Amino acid sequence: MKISFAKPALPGTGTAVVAALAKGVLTPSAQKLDAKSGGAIKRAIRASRFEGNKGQSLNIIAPASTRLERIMVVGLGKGTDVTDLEMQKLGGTIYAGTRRIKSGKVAISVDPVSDANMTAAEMAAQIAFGARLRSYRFDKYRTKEKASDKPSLNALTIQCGRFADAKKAYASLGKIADGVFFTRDLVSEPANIIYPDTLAKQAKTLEKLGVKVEILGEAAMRRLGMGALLGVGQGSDRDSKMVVMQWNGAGTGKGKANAPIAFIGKGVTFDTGGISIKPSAGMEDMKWDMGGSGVVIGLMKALAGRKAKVNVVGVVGLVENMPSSKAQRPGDIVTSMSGQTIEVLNTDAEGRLVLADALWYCKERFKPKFMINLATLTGAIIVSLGSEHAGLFSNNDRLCERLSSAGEAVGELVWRLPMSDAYDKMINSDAADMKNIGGRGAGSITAAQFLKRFVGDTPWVHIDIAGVTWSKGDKPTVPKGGTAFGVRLLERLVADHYEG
């Protein structure tokens, strides 16, 4: 779908989208189109329950006095309802409501709104961003899809004053969408296509944007002592990998001022549970157990794409957890890169083993200002928070506050859960320094306590995205499937607080 911006003008063909404020008050563009159509918009509103509230929309068959195919009226609500997030949702709603129009052309008229803290150009950019996010489809394997089921919308024009400003603002937002789409693609691919080697190669494509990418194989990780990560992947025929990505947008000088910020992702490209094998029902979903790594890779694409003025490191540990004669067994003891030993009581609690070595490696090599890791780590977080919030665990209050604010701004919500010495004692082992599970209770918290043992004094956040990585239904800017939850959250965190 091509998105373009233009000066205000009533469209002559295709579908026209205009807006109304609360109580059905038409915007200037809507008033002009109503007059041109012989009062069709006002008559349709009177005959409906449409009141101009945010989230409402009304579709009208265009009268014969125009050459338009259809008119869509969308609600803006009050001026205070006009925010970045609401405009993105509006863009997604418009796309969803017009994606199968016959002409393939939609023109959206955006007028200034009094009492709004946004200009019309800013509104237009955010509407375009929302429409782009909603337009995502993973359909590369559909060979017999009916033409009538495919989107036909191919040209979206957004008309507003100072449209050049809107185009400039959208250029940066479009790079963020590129990162979101990259993550959605990676998470959506089946495990016979995306596995450690191929996922590492996908990360390698970021080099064309200026990202430095290193791929560590098993021999290199063995020399580094990464027994925790390697133990998870030893049952698979596919070699494990670690990918290190660096974007130096703020310069390469030495010292704390140029120290990077770091994001670490769990990349279990398929998780059978290993010897502690999962039930067969729903196991196909475990293709997206690499969601954390997908977010980190997509985030690096977004930041590099918009030339973010920040030094960032992304580290992803990539393994496949399979049962075989070579697989790790319950009761095995492994030695992590940190030197700490781990008794593996459950081979399905594998993501924390991968992250243990990835976190320690990142901390020791890069000495970052902070580390944030993302992982589809526990089913327990879904029991706790469902699919509305990601779980947040941390040793740093300020980072948590900033992440919470960023999440509210972009609609990717996080909720902080407790950590304490009492929970930490639950993972003490009689045979090793720690065990990889803490028992039936507080499963998400004990997993976080496990990770905390590998971060030292570095400010750190763990985000458990198990409940938000995949959506079973459509949302305004997130179609059913891979969500890429975390890309926009972390991009906003960086933009608000860490760019020079």
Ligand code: BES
Second form
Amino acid sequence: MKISFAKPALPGTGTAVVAALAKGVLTPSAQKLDAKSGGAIKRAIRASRFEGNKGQSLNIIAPASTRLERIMVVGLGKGTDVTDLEMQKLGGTIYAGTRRIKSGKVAISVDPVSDANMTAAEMAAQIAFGARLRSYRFDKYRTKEKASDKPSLNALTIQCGRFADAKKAYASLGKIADGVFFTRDLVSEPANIIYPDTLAKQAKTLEKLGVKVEILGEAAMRRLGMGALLGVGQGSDRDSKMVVMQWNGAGTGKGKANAPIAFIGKGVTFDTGGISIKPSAGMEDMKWDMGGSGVVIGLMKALAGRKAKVNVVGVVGLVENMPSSKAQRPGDIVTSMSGQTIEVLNTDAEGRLVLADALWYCKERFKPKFMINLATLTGAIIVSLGSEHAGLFSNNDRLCERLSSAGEAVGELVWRLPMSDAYDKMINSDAADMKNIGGRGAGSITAAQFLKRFVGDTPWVHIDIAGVTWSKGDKPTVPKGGTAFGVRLLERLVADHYEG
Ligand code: BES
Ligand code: MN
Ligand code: ZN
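With the form predicted on its own already on screen, would you show the form predicted together with the ligand?
Starting with the chain above, the whole complex follows.
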């Protein structure tokens, strides 16, 4: 779908989208179109339950005295309802409502709204962003789908007064959408296509944006002593990898001020559970157990794409967790890069083992300002929070507050859970420094306590995204499937606090 911005003009053909405010008050463009279509809009509103509230819309098919195929009237609600997020949702809803139109052409008219906190150009850019986000589709393997079943909307024009400003604002939003789409692609691919080597190669494509990308193989990781990560991958025929990505948008001088911020991702390209094998029902979901790494890679793409003025590193640990004669056994004791030993009581609690070495490596090598890791870490977080919030665990209140505000701003919500010495004790082991599972309760928290043993004093946040990485239904800006939850959240965190 091509998205463009243009000056206001009454569209003669295709589908026209105009807006109404609360109590059905037509915007100036809606009034003009109403006049041109012989009062069709006002009549349709009177005949319907449409009141101009946010989220409402009304379709008028083939309005008389025009050559339009359709007029869509959308509700903006009150001026205070007009926010970035609501405009994105509106764009997504318009896309969903018009993607199958015959002409393939949609024009949206955007007027300034008094007592809104944004200009018409900003509204236009956010509407475009929302439409683009909703237009994602993973259909490369649907070889028999008829063209007539695919979306036909291919030209979306958004009209507003200062359309050059809208175009400029959308330029960087579009880069964020590119990052989101990359993550969704990686998460949607099956595990016979995306495994550690191929996922690392996907990360390598970021080099064309100026990201430095290094790939560590098993020999290098063995030299570094990453026994925890390597133990998880040892049952698989696919070699484990670690990918280190660096974007230096703020200059490369040495010293604390230039220290990077760091994002670390769990990249289990398929999680069978290993010898502690999972039940077969639903196991296919474990193709997206690399979701954390997918978000880190997509985030790097978004930041490099819009040339963010920040130094950032992304580290992803990539393994396939398989049962085999070479697989790690329950009871095995492994030595992590930190020197700490781990008794592996359940081979299905593998994500924390991968992250233990990725976090330690990142901390030692980069001495980052902070580390934020993302992981589809526990089923227990789905029991706690469902798919409305991701779980947040941290040793740093300020980072949590910043993440929580960024989440509200972009519509990717997080909820902090507690950590304490009492929970930490639950992973003490008689045989080694720690065990990789806690007791029966607090499964997400004991997993977080485990990670905390590998971050030292570095300000750190763990985001458990098991409940939000894959969506079973469509949402305004997120079609069902891989969500890329985390890309917009962390992009926003960076934009609000760590640039310039
Ligand atoms: N990848 C899973 C967690 C998961 C479950 C992600 C469902 C997405 C959807 C993780 O590796 C895992 O298996 N965790 C175990 C931990 C347990 C063995 C302590 C779990 O949650 O059951
Ligand atoms: Mn597992
Ligand atoms: Zn897993």
